[in-house]
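Take a look at this one chain, the form predicted alone, written out in structure tokens.
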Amino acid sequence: MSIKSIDPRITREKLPEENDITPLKEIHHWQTYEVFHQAKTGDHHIHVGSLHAPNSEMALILAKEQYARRYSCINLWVVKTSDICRTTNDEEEIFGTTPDKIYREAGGYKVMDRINKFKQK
């Protein structure tokens, strides 16, 4: 017997009233992949989006169709989202700079006047 609904679209589907508890096959367990795109040789790869695919080969095909069809592209990377390592928000202090180490920044050197004099010679 199928589900009867007020919505005719649901009735047309003839969905069974009982839940199907058949275990899913491995092909039905799709994973999320992150896609990185390179426009020209020597450019950095840029994250352009995510997609779902059953395996990495299919992810590459889907990424090519989705992200390399409309834009100039010479290279694609697809990476499982679960394989990406990241820092947590609690670890933000590792990116902080020490204010007494001004020598690490170019603004700490006062040589622009000497460089300009050299260019004039």
The other form holds:
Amino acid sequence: MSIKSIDPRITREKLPEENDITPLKEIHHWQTYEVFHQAKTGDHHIHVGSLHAPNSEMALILAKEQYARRYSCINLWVVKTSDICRTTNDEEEIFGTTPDKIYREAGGYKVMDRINKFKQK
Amino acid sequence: MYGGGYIFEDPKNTESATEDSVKLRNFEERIAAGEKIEPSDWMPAEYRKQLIRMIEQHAHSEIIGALPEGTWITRAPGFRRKLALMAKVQDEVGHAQLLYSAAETLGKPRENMINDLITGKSKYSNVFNYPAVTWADTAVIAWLIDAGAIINQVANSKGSYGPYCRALERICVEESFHLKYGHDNVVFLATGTPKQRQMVQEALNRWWPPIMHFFGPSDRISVHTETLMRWKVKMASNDDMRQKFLDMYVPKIWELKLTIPDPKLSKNKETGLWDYTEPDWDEFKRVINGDGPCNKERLAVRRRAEEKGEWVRKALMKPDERYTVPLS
Ligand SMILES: [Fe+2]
Ligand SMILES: [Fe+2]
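Show the other one: the form predicted together with its partner chain, since we just had the form predicted alone.
All chains and molecules follow, beginning with the one already shown.
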């Protein structure tokens, strides 16, 4: 039995009612890429999501279609997900003492008290 | 669209002794404090499982939801409407792509999700098992089904899983175009000739029961979702979302002097809630389990698309390539 639809084009396809296709295997829908998008000159590129593509050329075409259909975009980067190195969330403590490093910041240097005291002397 | 009326598994084993209690407490505290959970964070197995299930259903709903409207592209009345409908249908397929990626970050490869869709193992929103009989049906779908979807998606975008929330924020922006486009089409017909008014009224009559089903079974009869709500997987109760929808859209339907095929529908002055005839939940279950007017057609069309694309995908595939889970 094939599918009868109110859409004649679907009926003409004579689609079988039961599943007759072999299951897809991992990689049949290709490799994953991460997409970075720059909205206007002067902006950083920011990560906007990922997609599946067989190579970087196709990844750029699909990225334009998927992430730049609307609103301003002047430039796209795509990077193969497997080429990205990253820290893991388990090693979050390596950043733990960063906020305490006050000597790296302008706000860590307060000289006015000393200057005022010096002037009063 | 879409999403809404997700079918969760009864999460009885959520407090399972197998989870590390310190990690679980830390996880729950982070969620309670409004933090987002990212793919590489620790999460309970049940959280991962239910999220995959929900995001996958949502993705399938987008991709199957493109079919009832997509069938009208070649017959859209006029070039501008054809362009707009093509843009909307493309958006829906794009939503599926974003959502599949979000689900993939939890560890289920896209191919497995597609396999589960085309074999009928995974569910998708029940409303798409009904046909778009006339052009007016596409107008009612784009306005009211998308409206329902927005209520659900806005709620879910405040959930706890980072990649899902980010995908939903992007999706919600596009949905506002769908809603406006749908409303425009309905208003055009409802303010047109008697024949056009009749068309849109008939479409509304056909779609009202599926719309009432959209948010899923009443809280009184659906599975217990307290844990899922605490984990911010499920963000609002089915009945609350249905009430919100009625509050926002019934007045807009009535102002066009269209009627809604439910004699009981009215706002209860004492409770401030809408009274309505209880939707037929047996029909809902029957259709979601495969016995609706279009279930077989939807899956068959989806399978054919997969088959037709196969040679292209194979021709471009590099055999030594390994799949990598997307980052976020
Ligand atoms: Fe939509
Ligand atoms: Fe959508």
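Being a predicted model, the structure only gives us computed values, none of them experimental. Positions refer to the first chain, counted from 1. Take the two forms, find the largest set of C-alpha atoms that superpose within 1.5 Å, and that set is the rigid core.
TODO: For residue 116, tell me the Cα shift between the two forms once the rigid core is superposed, in Å to one decimal.
DONE: The shift comes out to 13.8 Å.
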